[in-house]
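To begin, one chain is listed below as structure tokens, in the form predicted alone.
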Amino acid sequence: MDAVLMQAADIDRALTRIAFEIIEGNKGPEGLVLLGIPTRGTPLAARIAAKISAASGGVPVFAGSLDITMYRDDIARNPLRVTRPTDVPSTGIDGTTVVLVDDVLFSGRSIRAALDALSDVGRPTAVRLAVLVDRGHREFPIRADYVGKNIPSARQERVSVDLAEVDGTDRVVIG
């Protein structure tokens, strides 16, 4: 049976907290680039960037996406993946602080792929990681800098994030 762990208000509060933590960690919004990992990381990055901008008096914060499809280590087992666009600032990411944004941090494999993809895009000064949900069970030595909610889970359980932009509703479900 599926259990709802976060609803729309919980997700909004978590993203607000993450936005303020990013501002504090970066000492302001200057030089920030948020890159969401498709599919659900992209709208999360846009939401966080909007919150950072609003909290910083309207300073614009770039929110884009980073396609990791061709960098995944399971591409041979599942070759029928659809690539998504990578959207970075026209000035590039060199010298910026890039915050990678994803919905669920599990094994760390997607983030490893994102780091490889990012190195082909440019050379940021720093890379940080923000996730809505950290469920544990890491296979790579990767840790999120900003976490909306830590959810203890069994390896066989499935944690699903639904977002209004993709799924029509906001919630986190485990089952």
Given for the second form:
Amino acid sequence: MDAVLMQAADIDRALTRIAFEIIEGNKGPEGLVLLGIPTRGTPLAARIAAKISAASGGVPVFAGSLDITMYRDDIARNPLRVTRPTDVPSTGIDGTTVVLVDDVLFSGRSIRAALDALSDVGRPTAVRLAVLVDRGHREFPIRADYVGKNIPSARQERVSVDLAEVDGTDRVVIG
Amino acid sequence: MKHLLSTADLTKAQAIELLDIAEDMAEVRTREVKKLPTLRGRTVVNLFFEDSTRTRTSFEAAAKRLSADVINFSAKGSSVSKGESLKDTAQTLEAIGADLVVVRHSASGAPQVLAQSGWIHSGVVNAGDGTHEHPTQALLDAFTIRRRIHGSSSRGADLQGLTVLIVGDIVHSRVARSNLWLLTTLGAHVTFAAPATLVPLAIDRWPVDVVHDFDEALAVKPDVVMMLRIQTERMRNAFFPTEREYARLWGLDQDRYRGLKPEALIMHPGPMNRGLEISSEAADSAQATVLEQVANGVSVRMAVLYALSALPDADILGRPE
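Take the protein just shown as the form predicted alone and give its structure as the form predicted together with the partner chain.
Every chain and every other molecule in the complex is listed next, the one we just looked at coming first.
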């Protein structure tokens, strides 16, 4: 049975809070690069970047994407995954603070792959992690710096995030 | 998709997904670290029974950029043909630990035999078999066309409505065959222009128009003109009287080049016979895509090697999440 855990307004409030926490942690918006992990991390990164920018008097904050498909450790065990574009600043990410953005933090394997992918793109000063939902069950020593909502879940349950840019509507569902 | 043997096996969705993956592989070339860890620990064997520099090098570069180990096996001068010795060679390579075998063979159908005989379990990529097929060449041609036409909005796009003219030695050309199937699948309309002696017999059953006069074929102002190499190594009969006559009737010379519409693409799979099927003016023009085709070949082959390394028999349409 599916239950809606977050509505559009809840998601928006969570992203606003994450945006302010990022500004606070970074002591301002300078040197921030937000990279979403496709598919749904990408629009989340764009939304958070827009909020950071709006809260900082319009300072532009780069929002892009980091595809991890070719860095996964389970390629031969799964059907073919189609890659997505990686979009990073043309000046590179060296010396920046990269905030990785994903929709759901679960095993931590995606983030492990993202850290590998990131090191092939450049050498940021620091890497942070922001997720809309942390549902637990980590398989790697990875934790998020910014969490929209902690959702305790059973391992076999399915937590899915729908976003207007991808799915036409904003909500978080468990089932 | 476990093997890539023929472009006739590809659905439109599969073809577009391969081209989309190739777009992302092309992006890797612009990075400081031009390597992906995707095929680490896997072995790709280039099994080449026929001379090839660019295709073998391209596959080798593609495999290495995906961090695979590459073994090059070339049977130059060997009398290996279909049958027992192909079997022994392939089984030896599998015993060495090949995960993917890239095979080029002068016998049409040799890659099918390898893939379907049960001799080996590795995936097989056809890198050109006789006069039959050269699927990765067609994929890189389609990729090159799509990039030139659609630019940065190429992802997901097909080639609907484009007119492609393929000119010259059709009968010996696996490039023409593979392109015909793939470009037609992607929505393009293909015309062959060739002297009657260089057109295969069964052509009336293929989804293609055939014109026996180059100038007549150019009069409709095609979007793409693909010149084929005259394959002297496969010609055991006189297919045309003299090279000079061929160049005059079927070469993309200065006048024909200048008569093309300005945005028309000029393609050639290489190596070019300058002055025979293509003039230097055409080959060196901004409309020519010859070097792009080579560069794109690596990206497309990376996409193919990656796609064949996913769970075999899986639907290529598997979603990314």
